[in-house]
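A single chain, nothing else alongside it, follows as C-alpha cells in the form predicted on its own.
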Amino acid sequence: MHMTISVAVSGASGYVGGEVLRVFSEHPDVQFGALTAHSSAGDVLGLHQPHLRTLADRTIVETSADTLAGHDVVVLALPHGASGEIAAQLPPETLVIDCGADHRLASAEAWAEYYGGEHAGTWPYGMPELITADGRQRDNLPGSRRIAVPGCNVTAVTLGLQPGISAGVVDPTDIVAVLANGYSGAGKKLATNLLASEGLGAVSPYGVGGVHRHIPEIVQNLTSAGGDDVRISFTPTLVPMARGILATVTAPLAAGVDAEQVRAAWETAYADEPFVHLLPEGQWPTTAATLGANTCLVQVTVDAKAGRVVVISAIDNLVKGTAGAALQSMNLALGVHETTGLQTLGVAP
C-alpha cells in the first residue's frame, strides 16, 4: 500500500522545474499539487515543456507562499536569491526543497562574497552521499524537512575526488577542476553567448580566476570529506551539448602513497553506493552514459610522471545535479527508500 506525497513546484516552465516533474513524475507515491512560475503564469505546461505530456494540459498559477502551501513537499526551483523569501513563509511541517543556491553554504560571508546580499541562512544538505566526519550526509536527512539541493557542477567535482580527500592519498591545496557543461545549466535565460550561433561548433569557458559561484561550495563539501586548508582552481566550459557534466579533476599524490591505495579508497567510499559507480579500470566515464539517469559514473588512476591522481566523473546536470539528487533526499527525509523512482538508466546513444 502506498502513501501519497503531494507535491507543488515553483519555477515549472524552467529547464530546472521541468526535470523536477519529469524524475518526480517515476515516483509512486507523488501527486503534483501545484505547479507555479512568475512570468508563464496562466499558460498550460505544455506550451513550456511539451515533452511532460501526462502535465501538458495543467495550467501554470502564480509562485506565492499561499498557492504552494498546503502540500507534503514544496520543490523551489527559482533562481539564486529568490527561494529565501517564499520558502520563510511556508509552515514548518512542509517538507521544502530549494534547488536553488539559497540555503548551500553554511558562510555567510562565502554568501556575501559570490552571490552578494543577505544570506537566506544554511539548510541540511542534499547530497546523500557526502563524506562527513561521522558517515554520510544521508544519516542527517531524514525527518528534515528543509533541504539544500547542491550544485551540478559541485556534484561532479566533489563525487569525484572526496575518497582521496578523505582517505589522505590526495594533497587538497593543490586541486584543479576542468569542466565540460552542457548548455541547459545555464537555464533558459537569453543570452547572446547561449545562442546556438554562437555554441555551436564551439567550446567557451566562463567563471574563470576563482570567482565561479561553486567555488566555495566545493571548498565546503571537501573540508567535510576531510580536507585541510582545501584550495581549487575551477575552469568551467560550455561544450555543445544539451545536458551532462564531464569533470576532469587532479590534484597531487600524498607522500608514500601508491596507485593501488589510491584506487582502493574510491573502492571503498562506494562499494556500497546506489549511484555511484567506480568503473573497472581502463574504462572511462562519457556524459552519455548518464542521460536522464540519477548516475555519477566514475573513473581514477595515478599519473606518475606528474605526481598526480586524475579523477574523471560524469553526470547529467540536471538530474543527479540537481532533480535526481532532490527526490533522492526526499526519499530520505519522508523516510521512503532512498533509490526509490530513480531505477531509470542512462540513455545512450
Ligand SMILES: NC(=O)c1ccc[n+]([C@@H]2O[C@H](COP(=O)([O-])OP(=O)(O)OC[C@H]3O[C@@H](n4cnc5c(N)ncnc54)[C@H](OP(=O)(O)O)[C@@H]3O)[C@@H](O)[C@H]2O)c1
Second form
Amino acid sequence: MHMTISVAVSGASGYVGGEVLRVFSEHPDVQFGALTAHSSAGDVLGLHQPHLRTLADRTIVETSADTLAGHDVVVLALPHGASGEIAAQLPPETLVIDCGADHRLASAEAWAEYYGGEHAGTWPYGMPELITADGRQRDNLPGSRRIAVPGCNVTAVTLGLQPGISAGVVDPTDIVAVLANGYSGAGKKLATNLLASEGLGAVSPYGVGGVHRHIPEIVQNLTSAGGDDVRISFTPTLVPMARGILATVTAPLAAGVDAEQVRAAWETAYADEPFVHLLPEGQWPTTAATLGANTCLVQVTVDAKAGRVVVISAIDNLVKGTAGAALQSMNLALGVHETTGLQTLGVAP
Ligand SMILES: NC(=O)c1ccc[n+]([C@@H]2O[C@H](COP(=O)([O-])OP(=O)(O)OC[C@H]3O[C@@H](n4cnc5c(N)ncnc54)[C@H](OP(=O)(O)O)[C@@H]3O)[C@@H](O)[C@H]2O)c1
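Condition change, the form predicted on its own to the form predicted together with this ligand:
So here's everything in the complex, that chain up top.
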C-alpha cells in the first residue's frame, strides 16, 4: 500500500535543512509541506538552496507552531537551543525529528555544563546502529514520535569505536580521537575563522582541551555500548573541504587480546549493517568515498608497538552525520523499511 508522509522542514535555508530536503526527496512516500526558517522567511528556497531545483520556487515561511502544524513529520534543523521551545508546542502524535542537540543528552548536568541553560529533555536517540545493553538502538525507535538525531562528530567516533568497547577488546578509559572536519559542520553562519581566506590554506584545531560539546554525547554512547568509566580526549580540526569527517580514534588494547580478536569484534558488529561498512583489511576510509551517501566507512588495526587499537572512520557529516540518520530513524519510527530512500552510492571523484 502506498502512503504519503507529509514532512515540514524547519531551518530549510541552512546546510542541514538543505540536506534534509535533498535526502528526503529520494524517499518514495515523502511529500514536503511547509519549509520554514527565520531571517530568510519570504524568500524563495532557490535563493538559498540553488542546487535543489525541484523546490526552487517554494517560499520559505516563518517558523512557528502554526506553520509547522498539520504534518506527519516535522524535521527541525535549527541552532541548538531553538528547537526545544518549538517542539514543546507540537502535538504528541506528530513525529518530530530534531537535528540539533537539544534532546540528545540524558544528563541535565552535562547539558548545563557543555551547552548552558535549561535542558529541554531527552528523546529517543536516532542512531539505529548504536549498541545498547540488549541489542541495537533501532529496536527502540518503532512508534517513537520524538527523535534526537546524533551529532556528526559523535556519529563518526561512536560508529568507529563501539565494536571494540562492546567486545571488551579496548580499554575505554584512555580514548584519543582527532578528527578532520569539513566547514559545513559549522553551519552557514558568518564568522571570521570560517572565511575562505582563513581556511583554504590551513588546518585549524577548535574546541581543544575537553570542551567540545560532542564529548558528553560520545561518552553517553560508548557507555551504552558497554564501556565502564569512558574517558576521551577529543580534538577536531577544520580542513579545507566543504563536507566530510575523518575520525582517527585510538585506545589501549585490552590485556590478553590479539589482533584477530580485534578484527573479529568489528566484523561481528557490522556484518549485517546496511550503512556501516568495515573495509577489507589494508584499505583505509576516505571522506571522498562517503560524499553524498548514508554510509560510515570503518577500518581497524592494532599498533602493536604502541599497544593501541587504531580505528579510522569516515562519514559525510550532512548525510550519515545528520540528514540520512534523520531519514533512517523516520523510517523506523513509522514502520517503513529502514533503508527506504537512502543512498549508499557516493559521488566520486
Ligand atoms: N552542519 C552540520 O554538519 C550538522 C550536523 C549535525 C547536526 N547539526 C545541527 O543542525 C542544526 C542546524 O545546523 P546547520 O549547520 O544547518 O546551521 P545553519 O546552516 O546555520 O542553518 C540554521 C537554520 O536555522 C534557521 N534559524 C536560525 N535561528 C532561528 C530561529 N530563532 N528560529 C527559527 N529558525 C532559525 C536559519 O534560518 P535563516 O537562515 O532564515 O535565518 C537556518 O535555516 C544545528 O543545531 C547543528 O548543530 C549540524
